[in-house]
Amino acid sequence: MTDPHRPLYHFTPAKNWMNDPIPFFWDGVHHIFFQHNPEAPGWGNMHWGHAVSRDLVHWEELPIALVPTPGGPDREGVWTGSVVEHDKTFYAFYTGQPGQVQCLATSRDLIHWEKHPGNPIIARRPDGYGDCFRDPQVWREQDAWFMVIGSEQPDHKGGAALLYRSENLNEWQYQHPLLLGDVRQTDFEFECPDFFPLGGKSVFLSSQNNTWWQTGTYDSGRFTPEHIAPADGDKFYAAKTLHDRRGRRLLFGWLREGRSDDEMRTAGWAGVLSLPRQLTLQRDGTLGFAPPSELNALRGRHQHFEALTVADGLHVLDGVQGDVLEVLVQFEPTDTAGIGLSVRCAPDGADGVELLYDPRTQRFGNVPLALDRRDGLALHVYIDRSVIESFANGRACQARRTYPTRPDCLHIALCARGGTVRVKSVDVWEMKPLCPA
């Protein structure tokens, strides 16, 4: 039976479970390795799945890249990590279970992998840190290689990003913390760390409950944050980046399900790869997010509206219907309590998912978004059955999951709270399906 909630233009494996993506770009191809349970649509039995794309739109699932080795240091799971290239060899770093030890595998073609005979290459965490010790990320810096491993300070004081150094990618020496977090800002541990330069600053990503970004300065192996905020809500998780041939920093995340274990077992699949998000450093030092232009290739039939007025409440768009859509709305500046969209709603506007910006609190959902009083809201939304990804003014994102039980929840409504709002324009495109139903 076809699952009406399975997305059609977001990547999902053919069946069963996926979570954390591990992006890598090489020779014109975008690679996404990902946490994968090939035997069930539930978490566990972690392998590295593998998918590739040349255009960021069409994804091909390849054979599983890494599997647990019976009796080996990863016998209970091959967990998240990163991939780098050096001298025509590819190096995959990952956390092996049990014990959260760091392991290495190498490849000449990104398809066939050989595990390092000396695994684990890092067998224990430094003294003084908590249980979390996983998800290595590696980069080249001047004449050496560096690795950051996500960890935690004792007594839930905050996350810890532990910095290692290597001359040969095989032997690693602990240096010191790249960053110590504050539990009041970014929760108590740093899962899935990602650290990279952007626009003259450095960016540190981590996950715990939400994905968090921090921008700041990097000097002598230490990162000093200047701005901190959530990257999205709790459905967007374990986000990591790649750097492509156009010089772009592209972010991918795992979109978590909102269904029960029984419902996932019945569906036979669980977990979705987010659309790519192009990162930019804004003038104020914060992080910006926008969908890359390649996604325009998915557009089909187009509808356009302009000069609309929305009184306090909902305005359902006439003639717009579907659950595989792209929507772009330009709102004029306002000081009402809330503006935005209700998507996947019924014909009367009921039972939809609201995507609202509050100009008074300057928040888009749970994400801060400070707009100038002269700026209107530009809301860009991708609807793909149970997946909703929205971008606001290129500076804030919200990913949501929805599983309507009413078959007529296929409509879109403009929203105004506490006053009247003028809408400059609305554009709606039907999107071309790519993934199997």
The other form holds:
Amino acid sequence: MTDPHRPLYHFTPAKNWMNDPIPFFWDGVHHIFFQHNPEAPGWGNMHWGHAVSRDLVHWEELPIALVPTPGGPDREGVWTGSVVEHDKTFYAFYTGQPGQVQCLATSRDLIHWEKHPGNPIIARRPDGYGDCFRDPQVWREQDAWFMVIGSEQPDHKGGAALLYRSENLNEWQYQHPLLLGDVRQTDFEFECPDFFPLGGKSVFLSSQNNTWWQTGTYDSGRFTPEHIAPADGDKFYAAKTLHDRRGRRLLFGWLREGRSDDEMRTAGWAGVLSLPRQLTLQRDGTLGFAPPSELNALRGRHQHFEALTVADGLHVLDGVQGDVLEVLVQFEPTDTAGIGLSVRCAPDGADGVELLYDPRTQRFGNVPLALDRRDGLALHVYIDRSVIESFANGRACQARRTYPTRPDCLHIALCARGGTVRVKSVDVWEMKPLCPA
Ligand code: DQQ
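To test you: the structure above is the form predicted on its own. What is the structure of the form predicted in complex with 2,5-dideoxy-2,5-imino-D-mannitol (DQQ)?
Starting with the chain above, the whole complex follows.
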């Protein structure tokens, strides 16, 4: 039976479970390895699935890349990590279970992988940190390799990003923390760390409840944050980046489901790869997020509206219908309490998912967004059945999941809360499905 909630232009494996993406770019191809349970649509039995794309739009699922080795240090799971290339060999670093030990596998083609005979390559965590010790991220710096492992300080004080160094990618020496977090800012542990340069600064990503970003300065193996915020709400998780041929830093996250275990079991699939988000360092030092232009290839039939006025409440867009759409709305600047869209709503505007910006609290959903008084809200929304991904002014994102039971939840309404709002323009495109319905 077809599932009306399964997305049509987002990647999900053919069946069963996915979580954490592990992005890697090589030779014109975007690779996404991902946490995959090939036997059930629920978390557990972690393997590395693999999908590739040449255009960031069409994804092909390849054979499973990494499987737990019976009797090996990853016998209970091949958890998240990262991939690098050196001298025509690819190195996949990951956390093996049980015990959260760090392991290595190598490959000449990114398809066939061999586990390192000396696994685990890091068997013990440094003293003084808590249970979390996982998700190794590796990069090259001048004459050495560096790895950061996600960990936690004792007593839930905050995350710890533990820095290792290696000359040969096999033997690693612990250095010191790259960064110690504060539970009040970035939660109690750093899952899925990712660390990279961007626009003259450095960026550190970590996950716990949300994915968090921190921009700041890096010097002698230590990162000093200057700006910190959540990257999105709690439906966008374990997000990590790749650096592609065009010099872009692209962020991919796992879009969590909002269904029960039973519903996922019945559906036979769970977990979605987010659309890529192109990261930029903004003039004020914060992080910017934009959908890459390749996504425009999905655009089909177009509708355009201009100069609309929305009195306090909802204004359903006439003649717009669908659950596989892209919507771009340009609002005039306003002080009204809430402006935005209700998507996948019923013909009368009820039961939709509201994507609201509040100019008084300067928040877009969960995420801070300080718009200048002269700037109107520019809201860019991708609707793909149960998946809603939105970008506000290229600076804040909000991913949501929705599983409407009413078949007529196919409409879009402009929203104004506590006042009248003027809308410069609305563009709506039907998106071409990539997957069979
Ligand atoms: N998921 C992985 C862990 C990681 C967590 C296991 C984040 O390695 O910390 O599937 O979702």
